[in-house]
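Only one chain is given next, in structure tokens, and it is the form predicted alone.
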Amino acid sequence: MRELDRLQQIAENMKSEQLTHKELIAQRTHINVSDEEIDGMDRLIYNHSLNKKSFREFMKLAPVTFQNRIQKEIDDGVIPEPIYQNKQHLFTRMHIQTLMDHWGMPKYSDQYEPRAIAIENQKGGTGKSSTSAILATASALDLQTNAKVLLIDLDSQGTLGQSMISTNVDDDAIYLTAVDIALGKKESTGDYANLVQNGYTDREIILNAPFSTHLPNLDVMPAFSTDERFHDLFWQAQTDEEKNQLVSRFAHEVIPVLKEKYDLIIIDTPPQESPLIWMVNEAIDCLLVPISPREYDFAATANYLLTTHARFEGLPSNGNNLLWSRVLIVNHDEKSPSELDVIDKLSRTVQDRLLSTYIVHSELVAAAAELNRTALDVAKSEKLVPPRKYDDAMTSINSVYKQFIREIKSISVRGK
């Protein structure tokens, strides 16, 4: 047998024996997602819910008029009892988010057209991943911009969206992730196809692919290997205007329709220049770029930034889709000298476009994702870190939310 030959027989061998998407899911949800109880009470449950006291300040409602009206509600099956825990009510994130939508609590939706946004850097190893969940997570947390998030995860490298999938999925679940969606009407087999043949419309399958996570305002959809497909049949296209039609249809026909559902769409997109980032690049209207505050990261995000303006004019909308653009600093070592140097030189050349606030590199991001968690899931209780460096931790990474989402808002204002 010839060694091609071989290596092909090598490769049939293997696909044979990879898992599923759905086995791959269930893998990564039942272990280590959250294993631990709070006498009984799942503990990602537990750490994002709030006291009787911070959820009426929040309502900013006096004492009695706060109790009669979660009675009222209760009395009348809108929410369940609150959870009585450790002498203290527990409203869940599920408990809170039904009653604002219930009593009619401002939107983002209201006031704000909605936003996708990419976090992007074609140099590995630049913190995409946790940029994208604790900015999408972050968002979903906040509960005064109340806006309903969406993750996509595009690294199909990764698996930052199959760990953020919850566990309760129903078992006849079709698992499409975005790519499979982008390529749906090119494709004559696979799940899409299968659904279409079913009967439903693009745009229900669109609507229904993302999966719930812990959060009641945050979705995701996953990536898996099979996204790598895209580029195969990229190149396979014989005319530009193939080639244009799938770096388009993400942009035309199916962000809208997720736009429809969701405030804030964040891409976690892979670290290479290739048909699936000029996919994102044509669909989305913000881009956000990290950077580790090193001189190899520097050398490395330059030569990325140099190829952005032609990449962008390049797509069939020459690249007036993007609003707003800046670059983050992440993963930064606030006793290093040598990143000290590299952050003056980003002020000089970034500019305005420099984000002031950054993420300090911090053993708590690590620990967590350990966990098949973000930092922001994580509880000082849980004694993960020491407690000053998770406050360091949570005070960098809040101070990067509240200025990123500050400056998403300035820019969506509905009318403006």
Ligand SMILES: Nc1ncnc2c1ncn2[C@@H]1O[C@H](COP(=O)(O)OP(=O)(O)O)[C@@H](O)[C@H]1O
Contents of the next structure:
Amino acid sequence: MRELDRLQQIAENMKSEQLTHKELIAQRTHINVSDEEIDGMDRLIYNHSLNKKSFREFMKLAPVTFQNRIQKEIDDGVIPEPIYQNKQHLFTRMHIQTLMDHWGMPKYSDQYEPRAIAIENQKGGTGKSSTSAILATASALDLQTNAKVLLIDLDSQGTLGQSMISTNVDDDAIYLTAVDIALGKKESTGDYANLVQNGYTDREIILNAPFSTHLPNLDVMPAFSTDERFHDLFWQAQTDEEKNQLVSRFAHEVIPVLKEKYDLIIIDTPPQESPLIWMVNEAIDCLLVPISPREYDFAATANYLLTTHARFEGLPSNGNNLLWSRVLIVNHDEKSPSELDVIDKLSRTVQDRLLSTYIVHSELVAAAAELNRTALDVAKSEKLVPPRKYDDAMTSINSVYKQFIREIKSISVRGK
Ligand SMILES: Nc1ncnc2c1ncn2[C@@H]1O[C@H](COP(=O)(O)OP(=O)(O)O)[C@@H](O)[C@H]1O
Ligand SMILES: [Mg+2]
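Could you output the structure for the form predicted together with this ligand, given that the previous block was the form predicted alone?
So here's everything in the complex, that chain up top.
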């Protein structure tokens, strides 16, 4: 047998042992979210719970008024009794969200238009996935903003989206990635086609595709290696019109439906330029480019930005959909003189499109990633990193989030 033929045989062997999307999710959800319990309570649920005092302060209510309102909702069965632990009453995010909805508190969508935001940079390892996860989690944790958030993972080589799923896996359920949905009726076989045959509308399929996470207002659409077939279909398309149709599917069929349900749609993208990136670019309102302040990343980002104009101009909307773009410094070691040089260069060149806040390099970000979490999902009391380092990372992440959400809100006021 020729060596090349032997390789083909090996590939086919491996393919036969490859887990399906569904099996993979089933495995991952077993090891995540519930990997640790605090007195019977899931670690992630516990970390994001608020004690009575914090919740009351957010509600801006006097203690007696707050107590009476809470007691009424418990008596009426709106929420169960709060969890009593370490001499304090804890309200989970799920219960807080239920109460906020029940009380008709202001929502993001009352005042702001929904936005799709891509996190993009052709350079691998520059911080796209970390930034996507941090911003999505920070947005979902922000009670004041009260937005519904969707994180779409489009990097078929990564595991970001899958690691955030907390749904119990149902044997009968069908799992679709964002690419499955984008291709939709283009494919005559497969899960999407089966759903259509069973009478579901595109809208129903799209709205039911996202998975829930540990946060009530954060959902996620994971990627899977079969997403690569988007490229195959694109390159097989015979005419420009067919190619344009494929590239427009997100913009025309998927994102508008998701915007009925979600206020902030954050899209993590793969590192290489490809038809998938074009499809994303055609559909987004906002573009955030994370960059680690190192010379190689600076050079790669310059190349990426140089091609961005032509990339958007060549799309059906000619880039007129893009409202906001910013460069964000991430993974920055403040003690490194060479990084400070790169930041100076970024200030001189990116100017007003460089966000003034940045995410510091932190053991917390890396340690959290090891646990399939973001830094925001780690409690200080877990002592994953020393308290000072924990505070530094949190301060930096929160400052970036605040600037991000303020800017997004400022371009999204309804009726403007
Ligand atoms: N602020 C940070 N501090 C420490 N490590 C970081 C930070 N941001 C990213 N990293 C690490 O750098 C690596 C690449 O980041 P990632 O977000 O996956 O980049 P990309 O998605 O662009 O490939 C990951 O191992 C991640 O944990
Ligand atoms: Mg990534």
